[in-house]
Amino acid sequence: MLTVTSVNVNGLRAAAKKGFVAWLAGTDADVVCLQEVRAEPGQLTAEVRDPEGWHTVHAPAAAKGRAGVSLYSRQAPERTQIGFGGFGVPGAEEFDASGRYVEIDLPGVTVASLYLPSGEVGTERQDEKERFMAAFLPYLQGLKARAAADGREVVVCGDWNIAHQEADLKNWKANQKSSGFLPEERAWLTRVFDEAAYVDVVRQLHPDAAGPYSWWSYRGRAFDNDAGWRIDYQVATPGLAGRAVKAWVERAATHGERWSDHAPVTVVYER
């Protein structure tokens, strides 16, 4: 089996103070992905950095304070890259130092780290995520050929920031116009999975499921009321996906249980 698991730690600083530490010594996965990181790797204490057992490699933004991806793995990775430059991809250099992606090569199987940036309708950061998609999705088709052409399957973990059906948010109808949901957000993740041909594992395995979600905002009483998003993907190719038997979001049993507004999405996958 290999377990990999997905989570947006809000800040891992502040994140291993409310148990991070904890949870990652006590998790069965084989692999865990991080966003929002928001931390230089010495900036981060040696347990949280290079724990024991696990090998890491840390995606800062150069921009201080922000974004920033992390991938642990048990095993020790063949290759590791940052960012999706290089590849021919018209304007993906823009984002190899922002702290957004991540990928390392284990037998068989490439697994990345993504953090698609949030966006706000009307503002630089909704272009900014639109420019990171529009350089993303022909990175994603030429991942998935590169890696057939080696024999390896491809799952891409991470917050992509859009929840892509009305069954992947409590309040779709109030947040039509809001980035994470907007039509032409959605459009784009359909493109994902029908032009570049992922899956999303998580909805193969749940498929009519409200949620399960991944995310509910520190405002109000959202958790309390699972008034939440699931916008926290493992996006994998067909091979792969059809090889997962389990999927869940680990959400903790209270909201003073939390160390992040996100929880983990884990994937066991039979190898």
Second form
There are 2 protein chains.
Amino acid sequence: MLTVTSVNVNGLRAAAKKGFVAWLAGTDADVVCLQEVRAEPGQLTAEVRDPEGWHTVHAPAAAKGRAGVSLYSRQAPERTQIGFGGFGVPGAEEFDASGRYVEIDLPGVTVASLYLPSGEVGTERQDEKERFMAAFLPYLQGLKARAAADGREVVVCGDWNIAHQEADLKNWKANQKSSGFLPEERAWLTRVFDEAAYVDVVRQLHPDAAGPYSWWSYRGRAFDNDAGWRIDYQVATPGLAGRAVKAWVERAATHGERWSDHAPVTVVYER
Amino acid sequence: MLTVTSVNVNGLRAAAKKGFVAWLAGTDADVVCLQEVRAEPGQLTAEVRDPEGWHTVHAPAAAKGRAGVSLYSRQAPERTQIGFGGFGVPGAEEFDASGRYVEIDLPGVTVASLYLPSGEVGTERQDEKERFMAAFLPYLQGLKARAAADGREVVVCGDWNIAHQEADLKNWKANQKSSGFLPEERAWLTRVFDEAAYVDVVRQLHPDAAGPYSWWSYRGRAFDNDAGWRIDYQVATPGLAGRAVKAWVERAATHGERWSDHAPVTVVYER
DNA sequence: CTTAGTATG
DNA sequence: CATATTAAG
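Any chance you could show the form predicted in complex with the DNA after that form predicted on its own?
Shown next: the complete complex, the earlier chain at its head.
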């Protein structure tokens, strides 16, 4: 079994003070993918930066306090890669120091932690999101081809900042012009699943569910009303997706203590 | 009796959440002078902005979140003045919208709340402090003359941001080059007391005490070690100072809850 | 509403 | 070390 968890921690320093450390100590996961770490490694306590029993890779953003992705694995990675430039994809280098992508090879499987830009309609942040999407899809296609040639599977975990279908957010009607549920963003995710032939693992195992949501805004009573969005995914190659036996969102992990506005998304893959 | 209290609240919104409201409800003072309110009236709750039983005057700074002085009085003021420009003192107008001075007339006595700039050696902030001092001494002289002609007494309460003598701060030796205990600042205060002939009321009643200190840095263990400064004063005309019968610093008011880094300085004046 | 940056104290 | 701002989410 390989258990992979992904969670946007919304500031690892704050999350660590509120319950992340206890959550990590209690998880059965073999790999934990973090997004929005929002800290340089040197700003983290040793307990969080390099916890006993884990190998860690931290990919902070050049901009202080922004973005930042990390990967924690029980096994030592065979290879580590920060960013997705250097593979012939135009525009990919722009994001190499943006704290949005880190990838490791474990035996037979490549695991990535992704934090796709969050965007805001009518602003430069939306343009950045679109540039990221334009570069990331060809990267995913190349990654899959290289992995296949190497006999490897791939799973790209993280906060994709796009809800794919109406079932993926509670208030889909009101959000059709909101970044995160724009037609062009949804169409791009469809291309990831259809053209690039990756699989949305949680949806595959829960085809009929509303959600399960993985993010609830801190504004208003979104969490209490379960007015959530499913924007955190495990996007896997079909071979690995076919081995997924269980998937869930740990809404309880953020209940009560609520150490992030996102909840951990976990998938158990059979060997 | 007229009881006057002065306290730098270091952000009235934060102080209100931590114990200021309870403290105000429990005080016997007739007049309360606040400094570093750091909020526009509209940002305060009604309970703090206009508490039952008080008349309030708020003089926020033009710059958001900076400085700001207020006066609370049980009796309605006969006159209110924000800033000290308009009395022929060169340079005084610079500070009219800086949230550093407000004055009211009550029957027979003028009470002011002052927040003198805090300064930092070698920076423009120290220059600003010096410009304020240069303008404020002549204003004090004119105020006294006008009050005398009118048969009024005066007390200027607040955070003067200068410790006068060695007894006024615990670590005076280490702070001889620190803003707040510079020779030129101490000499300026001496001119307030000697040339302008105002009286340092708390020192008059406690001539031999170390302190009583009214401010302890939040850094390190300054409060626990009582490594404080006496920089909050009630500076009164001699007639009023002669009526002062009791003066104390409410160190306990900020102990435990600690709703400010300053403590209230209270004086009881006989009628 | 929350995190984190920065400026001020 | 604490209170504010602002930007981001």
